[in-house]
Amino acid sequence: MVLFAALPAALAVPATPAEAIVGGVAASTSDHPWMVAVASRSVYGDLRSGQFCGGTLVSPTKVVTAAHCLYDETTGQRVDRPDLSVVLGRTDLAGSAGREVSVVDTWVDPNYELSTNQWDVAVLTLAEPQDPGSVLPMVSQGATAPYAAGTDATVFGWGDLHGNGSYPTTLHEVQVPMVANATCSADYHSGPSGTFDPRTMACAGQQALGGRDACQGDSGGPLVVAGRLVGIVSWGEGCAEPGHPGVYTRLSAMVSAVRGQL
């Protein structure tokens, strides 16, 4: 399974972007104050503020991200990063704007499985409360409308621009249409990339053409529909490839458990 995972330490060097997280445009944390970088300077260095995943502020003290961001894919074990933090209000990770807030607790959905990437959701607890006005509302438990095929969604992140290690310092966004469950099931029915399960996953992207997608380093970031968090960047095959849309955690399947941590 190819996770849109933590930024490899060896690649934590900024690039100068001309476009976006594959195929989008520049974005700003001023417009999207709920968009945060999940970071560890001790592991990933200082050039991009230690960013290795994305996340979403869903309450003044809680950030939702992907469970696999807290794991080592090679060992299958939880990773202990003593300096784990969340960066808020910093569009350009090479700068010093905004705040870096320590993470004091982490919760991973007890149903999460690294081998299948089912229930790929985690909640980070911040050491200090943030502005309630910066919070992004979450989708309702069991909601289906935001996932209807063709629905416009937007994904945000600081990840790879081209699928070749071109990591920017600045935030980007890209609009992607939701993909029908049947289509995604056919694209990811088995094999080394993983198996799509519509109970806990959703797909978005230009399925036939490719060209728009999240990529490495975008894991844990938000998929937003109509001003609500509906998905979490999880996994896929390659980046923006035809026939391989991005796979996201279907937050509506587990949002009640997430709310229980708020």
Second form
Amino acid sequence: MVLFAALPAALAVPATPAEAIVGGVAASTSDHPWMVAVASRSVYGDLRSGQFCGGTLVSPTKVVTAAHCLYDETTGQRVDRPDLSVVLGRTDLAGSAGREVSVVDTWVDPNYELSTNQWDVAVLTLAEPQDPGSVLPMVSQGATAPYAAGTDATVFGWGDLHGNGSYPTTLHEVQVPMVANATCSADYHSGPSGTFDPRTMACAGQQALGGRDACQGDSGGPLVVAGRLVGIVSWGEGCAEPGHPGVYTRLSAMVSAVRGQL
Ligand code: 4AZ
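With the form predicted on its own in hand, show me what the form predicted together with 4-(aminomethyl)benzoic acid (4AZ) looks like.
Below: every chain and molecule of the assembly, starting with the one above.
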């Protein structure tokens, strides 16, 4: 989620609005210490601390992210990145603030399916415990209220501007209203990107207008309602397009399994 005007000039390449993430603002990990970058310097390079997904600190040693962040979507195979790590307290990934902590274990929901995007949740175990005051509480199992259409949600990430590899180095956030299941089912009814499954997914975005969304590189990051983690950036058709809201993992459907990993 990127505010176009807030980008460094070198990255401010003109883009078609439908492809750009717009409507966001700069955010800081000081205000949101649970916001982490999931990273591998050996695979993704040092420029942005190796970031390739987002994640959320939900206990001193555990980070929730998307299962698909641990897969190669072209081969469908699990990827083992030997230097998988989590970056905490680093708003600007070009800098060296905060800490990089190794991931020593990974858990993927046993129901996760790459082909359907269902049950898109994973838990990373950190090598060293972090400040308990930095964790974000999770939604309750079976909760429905946070997903009611029109509810204000906020999504955070270091993701792509245009879907063409123009990544900012600094964290952004954007407010997106929750979208009704019926609307999202109609928007993603056996389309090219996937089918919306209301049991395991939830949608958010300005459904008719577009203009606010998560995008590539934001995957795995948090969707927050009233100070709780309720969703995980999962998939969508393009970014910020009218009629194609962002699709998130519905954490309330699987949070008991996640808690079992903490
Ligand atoms: C992705 O590929 C992705 N517009 C993330 C979020 C959205 C689309 C794609 C939602 O990581």
